[in-house]
Each structure stands twice: as C-alpha cells, then as structure tokens.
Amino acid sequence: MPRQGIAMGLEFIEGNEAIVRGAIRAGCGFFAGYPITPASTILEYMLHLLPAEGGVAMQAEDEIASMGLCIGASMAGRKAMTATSGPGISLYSENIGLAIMGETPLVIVNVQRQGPATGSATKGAEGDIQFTRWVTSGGLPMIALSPATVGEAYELTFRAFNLSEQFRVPVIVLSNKEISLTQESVDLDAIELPPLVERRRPADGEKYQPHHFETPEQVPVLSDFGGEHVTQYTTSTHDKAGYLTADPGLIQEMIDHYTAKIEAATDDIALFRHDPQEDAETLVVSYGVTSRSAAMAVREARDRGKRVSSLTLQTLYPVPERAIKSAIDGVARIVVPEMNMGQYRLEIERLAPDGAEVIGVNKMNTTLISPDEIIAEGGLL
C-alpha cells in the first residue's frame, strides 16, 4: 500500500481506496466500521492504511459502535470517518442525530446498495438519497455529496472533511457499488483540492461555552474533550452552555440555528456542473453514477440535432436550488434519471415553473441506467 505522501502519478485502483487516501488527505486521524458489501474494502484500506498516518482504524462490533466511536473521536480532536451499507445507514440513524445536536463533525460514507432490507448485497443502486436527507428524528438539513467517478470519490470525500469541520456537522458522502469497486485509471495528484479547512478552537484562555453563536448561522468554536475546558455533551434539548432545557424559546433559538447555519451557505456548499445549450428545449439533471450514462446521452442527443442542456449535481443536499432554477429557466421538458423509483425528481418538480414537464427515468432492477434509455424514455429521439 502506497504511502500517502508519495506522489504516485497515474493509478488503476478502485473508489473505495480513492475515498480512503482523499479521507487520509483530508487528515482523517480516526476511523470505526464494519464489514458490510460492497462498503468493506473501505474497512480494510483504512486498517493498512491510517496507522502509518498516525491515525487510528479499528473494526467494531457493529454499526451502531462505530458511529459512537467515531462521535468521541471526532469530539476528542480527532477528524473522524466512517463508512457503511445498506441496512447499516439504518442503524446509524440514531447517532447521526445524536451527531447534529451535539455539533460533532463527521463524514460517513454510505457505499449505495440495492434494497431495501438486504435486497442485493452485491448489486448497485442509488436508492438511499431521500433517506439521506431525512436520516434521524427531527428533519434538520443534512449536508451529502455524491460523487460519479473514482477521482471525484478521492475529491468529494476530501470535501466532505472540510465541510464537516466547517459547519460542525455530519457530512454523506453517497458512492455505490458501482463507483465503489470498480478500478480507474486515475492520477489522485492531478486533481484540484480546495485549502484544507482546520476546526476552530477557542482560544488559549477564552471563556468557553460548547454551542455558543451570537447570530443563528453562526458556527460556535469547539474544543477538544479532555482539554482545557470542560464540556458538556448531550442528545438530549440543550442551551448554548450544553445544560438541558425544557424552555421553548431556547429550544427553538438551538433549532433555528442548526438549521440556519447550513442553509445560509448552501450556495457555497452547492457542487454541480452545469452544460447549456442556447435554445435548449430540455434539461437532464443527474447525480452519481448514472450522470455517466447521462453524459453519452446528452451528447447523442445533440449529435442528432437536438437541443439539449445538462446539469450534474455533486451536491445534492442542501439543495442547490440556485443552480437547478438557473438551469431550468427556459426549458420545457427536464428530464431525470435515477437508479431509483424518482426521489431526487421529487426535488425537480418542486422547483420546475408551471407548464414545465419532469420525466422520471428509472430502474431499480440492479443494472445500470443506460444511455440509450435516457435518450428513449426521455424524449431525446
């Protein structure tokens, strides 16, 4: 295994290691998992990897431990990842709530694969965006990114750290079986990263209170558990001191200011590539793996005379709603393949101006979506 501070150059590896070494990058110190298809090899590039780091990985019991280690981790002082599947982002559910209220950063890498239940193990689909969003108890906003391509796994999770310490929050990153284990030729030093982004600590002697924030998008400063200032931490309705509270106006005052502290900056979280055509009568919008397919079409598609725009989301929550309405303005038909039944085209129509036609292209039968599909079902003839 590659040490991560040696220039490689161009690599065949696959999205999982890619997501590894952007993790490692990002300086992950700290990672918690369990083997689950196809989101394991994350598991196992991380206990060859991180040590050499210094860092830590380590296999728990299960889901629900691994969230918990990686929550005191990340609280400790340490960036924190972990990474699962299927029916383990169900049980991670309750500590990504915990996660949000107690302003714990953290990325979790959800490897995408057909369900619900144990559905296909070994299948890819993308069928977990809606549940991305509404994850835990509460519907506050979640921030996840959803990378297409073996390099932007490397670069999104990088991404998601500097997210994820911004902003004080869990961050998704949303791959699938297909980006995760499929091998690429890719130079990982080639791509463009952002400044890496530190948490910031209270200064030495500064009076310290773990949610404080004098306007509500405001994101509070935190200092490592074990240091100099004594913390508190709970799942349960808290001040900006950490102490519980029952009282309405403070527990609405902690709401509006988890909420407001991601949506004031969605168009800076806001990832996508946007490919207009003067005089385009339709749009297709596309996300994740199936973007690829979206692409070819879109290209076939002008090949044969038609007038036809794309916009692919890297972002998909917080909404870019900026971006999808700037894309939308002046088309008749937006068309948007998922490997899904149609839940990010729920987001499409909500946004699409009246007289707008949404076609949903979809499958869920664990093949991929192809080119010449979009082109059919979405009226690209």
Given for the second form:
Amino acid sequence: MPRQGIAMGLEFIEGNEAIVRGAIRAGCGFFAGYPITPASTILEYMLHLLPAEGGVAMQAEDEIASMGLCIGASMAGRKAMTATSGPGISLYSENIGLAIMGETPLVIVNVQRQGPATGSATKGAEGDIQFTRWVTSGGLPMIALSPATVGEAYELTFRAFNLSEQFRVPVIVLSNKEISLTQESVDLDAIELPPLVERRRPADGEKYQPHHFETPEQVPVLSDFGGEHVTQYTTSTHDKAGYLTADPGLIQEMIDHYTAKIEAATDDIALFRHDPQEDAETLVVSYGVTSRSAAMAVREARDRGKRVSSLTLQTLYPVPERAIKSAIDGVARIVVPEMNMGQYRLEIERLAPDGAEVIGVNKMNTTLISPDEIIAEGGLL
Amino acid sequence: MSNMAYQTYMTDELGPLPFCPGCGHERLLRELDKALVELQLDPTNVVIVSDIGCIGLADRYFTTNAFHGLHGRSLTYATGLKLGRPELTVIVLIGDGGCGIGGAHLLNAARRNVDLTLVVANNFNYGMTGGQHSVTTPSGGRTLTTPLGNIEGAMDICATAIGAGATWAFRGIGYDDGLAQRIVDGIRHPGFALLDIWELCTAYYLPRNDFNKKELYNLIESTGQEVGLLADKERPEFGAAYRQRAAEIPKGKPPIVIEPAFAHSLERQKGIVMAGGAGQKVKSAVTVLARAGMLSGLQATQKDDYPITIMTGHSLSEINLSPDPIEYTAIDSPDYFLVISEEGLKKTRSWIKRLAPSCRLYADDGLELPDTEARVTRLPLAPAAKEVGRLSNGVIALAAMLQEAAMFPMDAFEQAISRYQKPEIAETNLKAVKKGVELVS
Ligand SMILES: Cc1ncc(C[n+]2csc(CCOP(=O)(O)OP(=O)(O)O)c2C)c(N)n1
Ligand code: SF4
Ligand SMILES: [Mg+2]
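Having seen the form predicted alone, could you give me the form predicted together with the partner chain?
The complete assembly is shown below, putting the previous chain first.
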C-alpha cells in the first residue's frame, strides 16, 4: 500500500556542509584551514560561503598557521573556526595551549579518521577521544562536543561557538568521517538552537584587564585588539593584567581560574539524552555515530523483553558526571561501544560504582559498529 | 617634538629593559620607538607581535597593544590580527631563531603580501636558550651547539623572502643612524615589509666570536649578503584584494529544499549499492535516486567511496532509503546491488559472493560475475548507454531497478533529474530513464 512519507522540506547535505552552515549561523567571521581528508570540504564550503557573509576564509600554509591565523583573528574580534583531522590536530596542539592561556574563543573541528599517523584518510574513526581531553601540555579542562548526525553537526557547531565565547576557550567539535562525508536528508530549519551568545566586551570607559575575575570561575570580558583598550596577550604565565609573572601565587590563581571556569559550569555544558527504563540492569552509554547503532540495539533488546537503558552523550568534555552517575545508578552492567579500543570507557569506569561491570564493545577497523555487534558483544540479550 | 601627541611609545612602568648590557635588542627597540613617534599612530590601533626569545620580552615595554605567542609563529597571529581588523598597524618582532623554526610562515607571509612589518633582530644565535646556533649563524661561527665550528651555511633572510615574493626588504645593522626612518618606511609600505637587522648578543655570540659592532658590516660582507634597501615593489595587498573581490561576488545559491510530492511504498529501510568506475557519474546518479526518494517522502543517506586518485579505479556509492529516520548507515545486507563496470566489479567481487538470496543484483551483461546467491538481472548497459548518451549507465541501471522495485513512481525519479540537474545533463538522463524502464519491460 502506498504510504505518505513523514518527511517535509528536507535538504540532502553532508555533515561538513552542516558544520559550515552552523558556524555561519553562529556568526563565524574567520576561517583558516589546511586541506586534509575528511575535513577538506569544510575549507571548501568556507572559502565559497564566507566572503559573501563579510568574513574571511583562507587556506593556511600548514595546520600550525591555521591555528595562529584563527587565534589572531579571534583576538581582533572575529568569531573564528578551523577544521582538520588527526594528523592536523597533532600540529594544533601547542596553539591550543596558547588559546587556553590567552583565553581565546575559537572553534576547532576534528573530523576523525582512522589513525594513528596518516592511517586511512577516507575512513571513519573515533580514535581521538582521550587525545582531545589531553590535547596540549598542562592538562587543563577542555570542552568537546560530539555530533551523531548531520543535523547535530549543525547544532553542535553552533553551540560550540556559543560555548567558546561564553567561556573564552577553544572548543572542539569531534566529528567523524562517517558524519562529515555522509549525505543525509535533514531539515536544518527544524533544529532548535539556543540563543546566540556574543562576546562580552568591557563597558564604555570601564578599566580593562584582559584576564580580570573576582572569583575564579568568572569569565573575564574581552576587549578586541583595535578596540577601545590597549591590551596584551601572552603565551607565558601572567597575571590578570596579562603581564608576565613568576609569582607562584599569581600563577596558581590563573591555573585555578582556567580550571574553575569550565568545571563550575560542567552541568550547563552537559548535553545528553537519557532514555531510562525502569528496573533496567543494563545501561548503554554511547556518543557520536556509534550512538545510532546503540539506539537500534537498545530498541531491539527491549522488543525482545530485555530491560535496557540508554545514555547518549553530545558533550564528552567536561565529562557530564552528574548525568552519567544518575544514569548508572542501580544498573549492574554498563556497555560502552566505541570505534576505538576503549577510550571513553575510562571515564565511565572511574564513575561506575563498585561491583558494576563495564563492558567495552570496541572496533577500530574503519567500519561502523553494528547494532548486532553491540547486542552480541555487549550481552544485551 | 614637543607639540606631538605621543613623545614615546615605550614605558618604564615595568622598570628598565630586561636585556644584558650592550644587547643589540635594546638599541633596536629604541629605534622602533622613534619610528612610532614619527608616525604618531594611535596606540590602540598598533599591535606589536613578538616571537619567542629575548626579543620576545620586548612587546610589553611598549604602550601599544602587545601580542606574545609561540616560537616561530608570530607571523601567523599577525596575519590573523590584520585580516580580522584591517585598520590595525601590525609590527612583528622576531629573532633569527624564530625565522628558522617559523620558516614556512616567513615564506608565506612574503608570498601572500599581507600588510605587516617584520623586524628581525638577527644576532646569529639563540640568546634566550644559551647561545645555540641558528639559521643565520655564519659559516665558521662558534656557538654552544657548534663545537666543531659552524659547518652549516647561513640563510640570507632577505634573499629568501624576496625569492618568495617579498615586496619590500631592507638589511642593515642595529647601530645604523637612519634605522628609525627605515622602520617608518617599512611600516608605510602597503604590503609585507621585512627589515633584517644584524646586531650583537653580548652574552653569547660576541664572547665566543672575535669581532665587535664596527665589524658587523664586514661580517655581512663575508657572508656575501647585501645591505640596504633590497626590494621595493608594488603588488596588491592580500587583505585589500580579498575584500574587494569578496564585495563583488554574489551570495551563494539558496539550499535545495525538497518537499514530498509523491507517495512511496517502503515498509522499512532499503540499502542499495552501486559499483562503477571513475568518471561514470555513479555518485551523482545515486544522489538523483536519493532526491527522488525524498520527493516521495523518504529519508535518505549516501556514502561514496573512491580512490584518492579520483580519476582512476572504482566509484562506489551506498544509499539508504527509509520511511523512518535512518540510524545505522552501513549496508551489511544490501537489498539492491548494481554493478555497472569492471572497476566496480573488481572492488565488490568478494561482497557479491556474500550477497543473500533476497538481494536483487543488476549487472552489466558484459561482466563475469562470481558465484552469488543474489537474484541476478543482466542488463545490456554498454550498448544502451551508447544509444542514450555517455555516462548514462548509472541512471539506466537505477531506472531498471526502480521499475521492478516500485519503491515510488518513476515520475519522482524523472522530477529529481529535471529539477536538480543541469539542463544538458537532465536531457540525457531523462532518456536514460526511458531506456532503463524499457530494458526490464
Ligand atoms: C616550540 C619551542 N621550541 C623551543 C623553545 C625554546 N626557545 C626559547 S627561545 C628560543 C630561541 C630564540 O632565539 P631567537 O629567536 O634568535 O631570539 P633571541 O633570544 O636571540 O632574541 C628557543 C629555541 C620554545 N620556546 N618553543
Ligand atoms: S642573551 Fe643575548 S640576546 Fe639575550 S638579552 Fe643577553 S645579549 Fe641580548
Ligand atoms: Mg637570536
């Protein structure tokens, strides 16, 4: 019998286009990137779309320059983004530290591909999860969001801009070739976005210090280079005024600030979907493209009379600990499927109560983890 | 002088400059200050971007904006700042060390011609880290890391930058009288300007090597490098050119939004694989199918696989069509499999062997298929495509499949072609649809 479809007004676009559209919707005014599959089409869309929006998009000479250009442009008042894949993230590392040190808003897209090293350029992966958490020296907190669909790629890129401006930090969007280069039918206009966050700048005539805060978790206002105030920026340990310091007290104060501004906001940054089932003994915790298979596995298990709960994370860092702990509460087994050898499982293991079993479903051969694999290896039936 | 708004751009609020007695950096900064006084720029509109090294301690002794970034990367921040806010005057202070580790940025800043002024405080060694050799250490020079004497050659920073396209370059020594004026000229140059200023590191290079400041010119000469204004050319400044062109281009086309106009008959998700060769328009044919499905109220996903060397080998597209949102996008058990060329067959041979009996396999009748349990339909694609038009094999095969599968009306497929493909291509593909239907009728 012919059926009328559910779909209304859909586009057919790949994840990378959705990322670019989300960025432009958020007011991105500067992009720099260096070609690398599977992130290159972000550079291409940006080069085509940004000039007409009054922005600047350019191909940098390498990934170090991509980051440097974006940091400069951001400090000059533009919302900035760059995009790469694993080999490029390695080269971003030192500048990510600089962006943390200088409290620079910036969005970094990592379209993950099979690694390590050059790996498989055109194959998907989720191998950079802990690499994202510890991406630069110093070990300070990071914010990372992970989309599962083309629609979420759009939404989370937009949200990444908001978070970067709100907390004055680099925010990483952890995409995957499987989302970025897959075309999907999607209605971007139907996606509900939060209000746009604009950079908080000092009020007229206000005395300005680039890193001023009263309490450690407060996020300083930011005066652009070329704005009303003379300002300074430095990679070195510095005080609130941005002046080099070797004073251990002042250094610790800044470190506590970088840490507190993110940790204190963990619950606000947390994006997740909890689909609990009463008396469930098993919980599946998933993220990224693998969460789509996880959703199917959970449905199938339920159809067969099993009681299984599901927690899907869009925010990976800071770890949404409250959400995870509350979802874990009362379950005996936690299944964590990942396209890596068990990276986010480490976060779950440290939060799981004594006696709860944490089971990884892990594969890193460039193919998606199927619902059947999660059911079988996760023991869902 | 006295009626000038800005008498100096330096401040002693942080105490005296932090350099060793006699360090060339101090003298260079005083000349930069004089240059800024001459220009009388608003300090909020000037950024001194400093690299790492002793020279990197300089920026905060100025009353302008200061940006101190990573070792060798100062030009990248400067470029971002200038493109982000074109009205800024951006001056970069870098050591010879920074020019080495940041060599790629030096070449590209010169080539790109963004309006920046790069001042190299060239003291032939890494002062800050204890006097190791740098890219500009003269042959035979003695440093901490050249116990045998420097066997490597010295890089000519100006010649290198000019070779890369620098439009303005000057070489001199830090003790020159007219240095401030040269810096003014560099700042006024509407493009990338480079000043390579040779000077002394009194802590390391001077004591290890037997010369003094008077001999700096001799030192330059001994390396065969030239002094004075070495380039002064005009070439469009990158930022200005970018903005001019950007203002002229139209806004991008609005996205294609597909609203359902037909009905479909799918009860569940179907996976379809098409395997062909490079240049056979596999990808675009499958996108037409996806759009036709969407015109019929279905959801779709498409993934394409082809070698990085795009004009050779296989081209494989996988498409899911579903009445419901699509979750798992891999096609482990295809419902339809189309093989339209030898390259496609080669890539999917082992997959074809594993196909289930429920799978319908459409294959060009010239291909030698492996044993398979799939239900095979042979299509004379090559002669049909010859008749219809080049590169129509994919659409012919899809139309044949669709005619039998009846997922949605053939009208939807035709509409997807005529609405979303270029007229020339659509004309051929509409004929291809007729042909495909004919082949299975
Ligand atoms: C990535 C990186 N590698 C190494 C260093 C250590 N380092 C600090 S200063 C410096 C050399 C600076 O020499 P130069 O640019 O000539 O400046 P000078 O001290 O002579 O003024 C080095 C290698 C660093 N800061 N960062
Ligand atoms: S070490 Fe050399 S470059 Fe550094 S301040 Fe001393 S003299 Fe100057
Ligand atoms: Mg030096």
